[in-house]
Amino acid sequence: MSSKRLEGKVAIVTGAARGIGRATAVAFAREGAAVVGIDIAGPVSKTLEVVPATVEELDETGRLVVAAGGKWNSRRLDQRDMGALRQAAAWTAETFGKIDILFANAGIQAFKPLLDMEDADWHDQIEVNLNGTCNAIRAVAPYLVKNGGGRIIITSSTQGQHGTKYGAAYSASKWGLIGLMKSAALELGQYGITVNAVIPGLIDTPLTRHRRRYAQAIDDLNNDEPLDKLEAAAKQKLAAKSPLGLPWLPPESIAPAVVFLASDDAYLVSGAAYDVTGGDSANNMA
């Protein structure tokens, strides 16, 4: 049963069409928040194997938010577009009267050896993941300042804490997000704003459930086995690495950590990275 820890709060969630974004938007609603879901809901980069999120998926998030008792609205935009983000933030503040919470979650992932990279293989992930998240913070933070405080939570990754073979762009973007989070915490604390990051392990979403990701997991990017056989091999290897024996975590497993960081209970938590990895954090440096 919900404790309504976010009663009366207004939250913006990016990457809301599916995965962690959807699960957290619903969790926010269950805790009493009004939610504005932002997603590009369409193609992001030609470098991706992942099927893009759709308008229908964003609408389904809205249906689930309303079913959970929350108020909902959505905006379709590319977070690389600073102007569009500023317009969405202004619209949210005007419509709901304020903004209390930003969950800057949107991101993309692709794999390519450094020796084979085209410019887009590097730039698209840096632009979406790192620059886009900074854009979201820059667009929303002035409203939190005006509000007398608030919460910013961003989504990094375990791959922002260690290197990733064939995943230099993604890993660099997620390491960069941790530096961004800590720097923002130092700057925005004087305004009563906390800034933290969640560090998910591998999550059971389209971002991780495709041939290229399975092939990377078994260190064979050129693997041409049938997809089901490749998936089984990746699942076995990933599960063996996890102390809890989980190859992938459900998106819903991340949402409680985000809810906590968004709540008044976390009023003295800032500049922190919260791991939810099924034990995979034990493989990383502190």
Ligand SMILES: NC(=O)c1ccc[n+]([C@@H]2O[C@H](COP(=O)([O-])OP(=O)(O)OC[C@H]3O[C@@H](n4cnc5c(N)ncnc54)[C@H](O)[C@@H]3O)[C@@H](O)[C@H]2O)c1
Second form
Amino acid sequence: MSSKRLEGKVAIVTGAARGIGRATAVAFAREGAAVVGIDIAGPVSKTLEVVPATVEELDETGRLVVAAGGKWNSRRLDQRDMGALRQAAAWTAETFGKIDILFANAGIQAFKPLLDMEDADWHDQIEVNLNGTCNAIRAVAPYLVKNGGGRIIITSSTQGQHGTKYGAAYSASKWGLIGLMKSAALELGQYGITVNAVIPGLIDTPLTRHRRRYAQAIDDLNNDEPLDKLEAAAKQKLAAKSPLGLPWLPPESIAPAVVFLASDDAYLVSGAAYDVTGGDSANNMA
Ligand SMILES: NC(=O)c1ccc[n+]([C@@H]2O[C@H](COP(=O)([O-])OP(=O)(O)OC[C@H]3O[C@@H](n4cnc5c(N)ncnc54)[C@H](O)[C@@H]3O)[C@@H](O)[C@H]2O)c1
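Since we've got the form predicted on its own here, give me the form predicted together with this ligand too.
Below is the whole assembly, all chains and molecules, this chain first.
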């Protein structure tokens, strides 16, 4: 008998081109799963300072998944597009015979004071993070029902557990995801489907490594110091706040929690949020 925890499973991972999505796709493959990676692999919103992911990055995830022993395929789409997600889910079920796992992880982040917001500063994060994640669940869940059960894991955030200065849209989207996760757990349990959220702390991905994110971290949004000085100040402040002394956690540190939630071992875990924050959870209320 194989000791791999996801042997024979078919998983869809959104936001697979890089960061937490890539690390988890590779970890899924290491545990024996076939992975379909979904990503927009291009610009998402004009409100973002984050460098967009690329097709090459999505392909690189594929190479890493195959090197880890997994089957791989990818679909390039925007998760705001429900039709495209439904097509990707149907294609996955047809090609691999079923779907067992959805890791609905794709997301974006930007910072803007409420008083300065234009419509896109609010709408784009709600559309991508909250509506897009629900789209992924609505597109894939019917196949999990057909499968006689399955696993849904979504990516929320510590910012879905407290307020975020200059990050109202992101925080609201990530709090909303907790409500979505718990509601989905209540509805889908009868079909043998568990639904949980992973709560990453601050992770070392392109999402967090840019000027405006550093400036928000030191509570000086319009800081115009040279980037290396600003980064060093943010690093010091973040590390000081972290019980384990880490400014940013590696994305690979999140994947084991998602693998557990996707595995048979987690068959009685549902409606829960699972923190991997380097100790930052100790600063949160929830
Ligand atoms: N990095 C952190 O500190 C951190 C902390 C907590 C939660 N998160 C969450 O983790 C998830 C992954 O973030 P990451 O840090 O790996 O960032 P990342 O930017 O490295 O990866 C996010 C991926 O999602 C994709 N994506 C974005 N919008 C999309 C859309 N509309 N349709 C399809 N794909 C889309 C991007 O192209 C990118 O490849 C996000 O939901 C993020 O909010 C990140």
